[in-house]
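Only one chain is shown below, in structure tokens, and it's the form predicted on its own.
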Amino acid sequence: MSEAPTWSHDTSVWFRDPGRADRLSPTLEVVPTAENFDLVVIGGGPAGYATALYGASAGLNIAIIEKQKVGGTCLHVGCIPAKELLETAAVFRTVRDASEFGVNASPPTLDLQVTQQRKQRVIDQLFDGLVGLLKGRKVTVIDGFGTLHADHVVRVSGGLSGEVELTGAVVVLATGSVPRTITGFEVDGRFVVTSDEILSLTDLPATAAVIGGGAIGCEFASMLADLGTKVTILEALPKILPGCDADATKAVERAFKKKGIDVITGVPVHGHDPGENTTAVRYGDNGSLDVELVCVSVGRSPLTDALGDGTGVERTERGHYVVDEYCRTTAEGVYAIGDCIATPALAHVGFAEAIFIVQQILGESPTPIDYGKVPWAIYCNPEVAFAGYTEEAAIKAGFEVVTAKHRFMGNGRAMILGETEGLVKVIAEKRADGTGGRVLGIHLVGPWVTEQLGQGYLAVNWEATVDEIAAFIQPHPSLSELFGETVLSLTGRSLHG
């Protein structure tokens, strides 16, 4: 990394609110009084706005360009609205099963209009808070489509801020991603939707096919099934949740089967034939499935169209910006982070990359991110969370491993909650005596495991040993004590194992 430049700190900007009624745009339009900035960020999603907030907190003069609303996919058509709908499904399950606790209630019905209104209130509150943070830290927010040109010149057009040209000593590309589509399943808003459109459903379909059994597909399948839709997952790969440990995947498949979700793996899809009220999805050799709705959930494609001529920034064959381990592109002084590069497409990874590059810009020496140890969280029911190696990947990497698994069906708190599906699995290096040494991976499936991953994530990233973790006391009764019990069994002794 070359010597850090000297930064100016002209943060005199002013804000005005053009209102919300005319278009889907930020409530905040900012007109810059200066054309030169320490840092210009193209893209206002999690990676982009985190760069702006973290950099501004260090005193950098920053401009951020967003063509829709700051907050990006995650806030508006991704993480937040999806989890809001999943929480609706959880409340529905609770009321439906209340009689098991002696609470007698009428069978629940769903008013999707109220659900959507609540979802939007949550989004609006978070959006307003983000706008307030950017304003409070004097970040210049420009509404429009930004393109990078030679010599760090960024031109903005097509937005409320008008035609703007600015220059950054450093430029950050954080342009995000869009849902990937499949030939033969063109989005029409009636029979075929993507993860964007399904979040705004006004009517619940009686039947649905989810094409793609990854994290997003499993979340939508779980949500729809819990609310009463008959769901079939069609996955081209041999198993759903690719990247998850095999035991975790099996646990999810068992739970999905109990919900009535049909999981069909190893089948490509070939198209669909619309009828009056349903469409027939063609898959595999001769398979056909009549459904009211098809949700295409086959991942996301990087959105990397923010390049003009002469930038020197290269892209891969799959469309990602080319970066090194420091998130530096092939152009001097230009970084790329978030979904537009080939790292895990997770909002919290975007946050980490934002902090990482700002620290570099400030002349600090941060350690590159170890993407093999980042935390993953999938919010279907049962939830899935993991960090580090799967058992298969650890063996492939040359480790001799020992594993332990404990199921939630024997956990007191899980029994009390009435949610006993799932397990905790810990993978450790095998010592000469057969016990576990350094923890290599932690995999959880079950109730609220996305909130339980913390200690397992720290164990993996701090390269803690089984003996070190087993010494910690877990509260009883709690869901988290199952992690402690699983680790304890790897010492060669256990309580309830």
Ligand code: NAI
Contents of the next structure:
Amino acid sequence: MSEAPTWSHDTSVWFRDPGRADRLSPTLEVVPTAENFDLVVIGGGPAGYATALYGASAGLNIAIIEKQKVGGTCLHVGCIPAKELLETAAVFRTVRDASEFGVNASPPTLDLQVTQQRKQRVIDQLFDGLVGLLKGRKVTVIDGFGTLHADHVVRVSGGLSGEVELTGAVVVLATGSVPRTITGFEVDGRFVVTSDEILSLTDLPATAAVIGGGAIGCEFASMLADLGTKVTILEALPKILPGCDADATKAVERAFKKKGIDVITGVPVHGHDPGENTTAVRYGDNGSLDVELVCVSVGRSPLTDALGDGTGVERTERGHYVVDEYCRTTAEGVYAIGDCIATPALAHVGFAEAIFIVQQILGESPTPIDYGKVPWAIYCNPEVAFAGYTEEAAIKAGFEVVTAKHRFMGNGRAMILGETEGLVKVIAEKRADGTGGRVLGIHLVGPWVTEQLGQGYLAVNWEATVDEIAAFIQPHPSLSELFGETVLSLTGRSLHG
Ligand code: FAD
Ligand code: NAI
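Requested next: the structure of the form predicted together with the named molecule (the form predicted on its own having been shown above).
Next comes the full complex, and the chain you just saw is listed first.
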């Protein structure tokens, strides 16, 4: 009989264990209260805590209710731990490939316990910093499950603050989201996990199937593959990375193939048959794949169970709170922001919505957020970053477009780094002479593109034209030269193109 699988994971992930006493930082005071507040925020993730911090900085008296830990998905089981583990994968790659630079090191091995400890240190440090900020701005933090009732009454129960009732002149619902699951792949603590559990793995599987090739699927597939797991992505749609330009997706798929990741698209998954040490995932017509671990990453479901009776707040069929372009729900004086509404499920969108509603509450007239132009940054290897239209979406929207692409293969800095996979693609409105006018979209795949998106993002959002930005100088040698080169070539002339 073969040995038991070597992987395991810590099932006491905080999101599934609300009773954990460590959910409060030693520096956080739990304040039982019966006051009226200017603003009561239910949910202490990025959207909720940003509302509290920004509102408090403008002098509002604010209470925030959190049933687990302030910081939410992003800090505890999302952006931060995922990027920390991806950085471990990057260090592993660097050591593995060091001999190419004449630096001879022993082949790397991974001590995942140490990795997990480092990840937790980063989270704890950020958590303490956040708690300090909330305390410093005199935000009242109430520990427990909050429910909204008629007339802006909010009741809290089940937490360390005990039974509390409070009211807010304005109430903000920022209750976030949880992993979506699919029939036939229930999380079992053995073979099937979601992002919540995979972030706490204590041993690596030799083989894994990732169901869903979106942002989460691609980040985990990349991380596992770089650390030595044989990964297969099973995606229902014809391409991975929804929302990404087709050329960018192709570049990622090519790079994934080189790492040994199999990407199988256009296949439904039907279920899995557990064996002793592996489980057989059934997909497509007759496909079957034996793996030690299945990661389900098929999107997130909004968490909107914070409504009592008579609130007047409506939900969509998919469970999001209904809001208008000002993030106002169907109830007077009640806003909803972040992952619990149907806008891009990104921490920085939650931050932007928080600032946007506080400005409204303060009587200012901020411009509604243009969700089609928000920045996207996906931290797989190679990284992906984009803002604005894809080529396909721009054409569908009725634009006549001109595009330019340049590959990192020819960029000096990328060669120096040894990371030449990927490209820059710029989509612009076509002028009568065939050159590019207004920049409509920018799509990047390659080294550090998540940090390079800035100038493309500004160009898209400022509605800059190609000739306006082609005049800007890029430092040499730099990765950003490729953006300059791509934009320059849309003027009809180029240097290295
Ligand atoms: P959440 O972060 O989910 O916070 C909601 C909070 O409300 C939670 O703390 C919850 O406990 C609390 N709550 C819910 N209901 C109640 C209630 N009734 N009473 C009291 N408290 C309640 N986004 C990025 O921008 N960049 C990334 O790199 C990125 N990486 C990600 C990686 C992974 C693996 C995952 C899962 C997500 C990632 N995201 C990323 C998405 C990002 O985490 C979310 O968009 C973001 O956390 C949403 O913020 P939020 O405040 O709306 O909700
Ligand atoms: P996603 O919506 O990005 O991708 C889900 C993928 O699963 C899609 O490609 C979809 O077609 C596929 N899918 C759905 N059902 C399926 C099925 N039954 N079988 C096979 N494939 C199926 O969702 P994901 O990756 O779970 O991430 C959720 C959200 O979290 C993202 O949309 C993003 O907003 C946020 N996020 C952002 C990150 C970042 O900004 N770096 C990183 C991770 C998550």
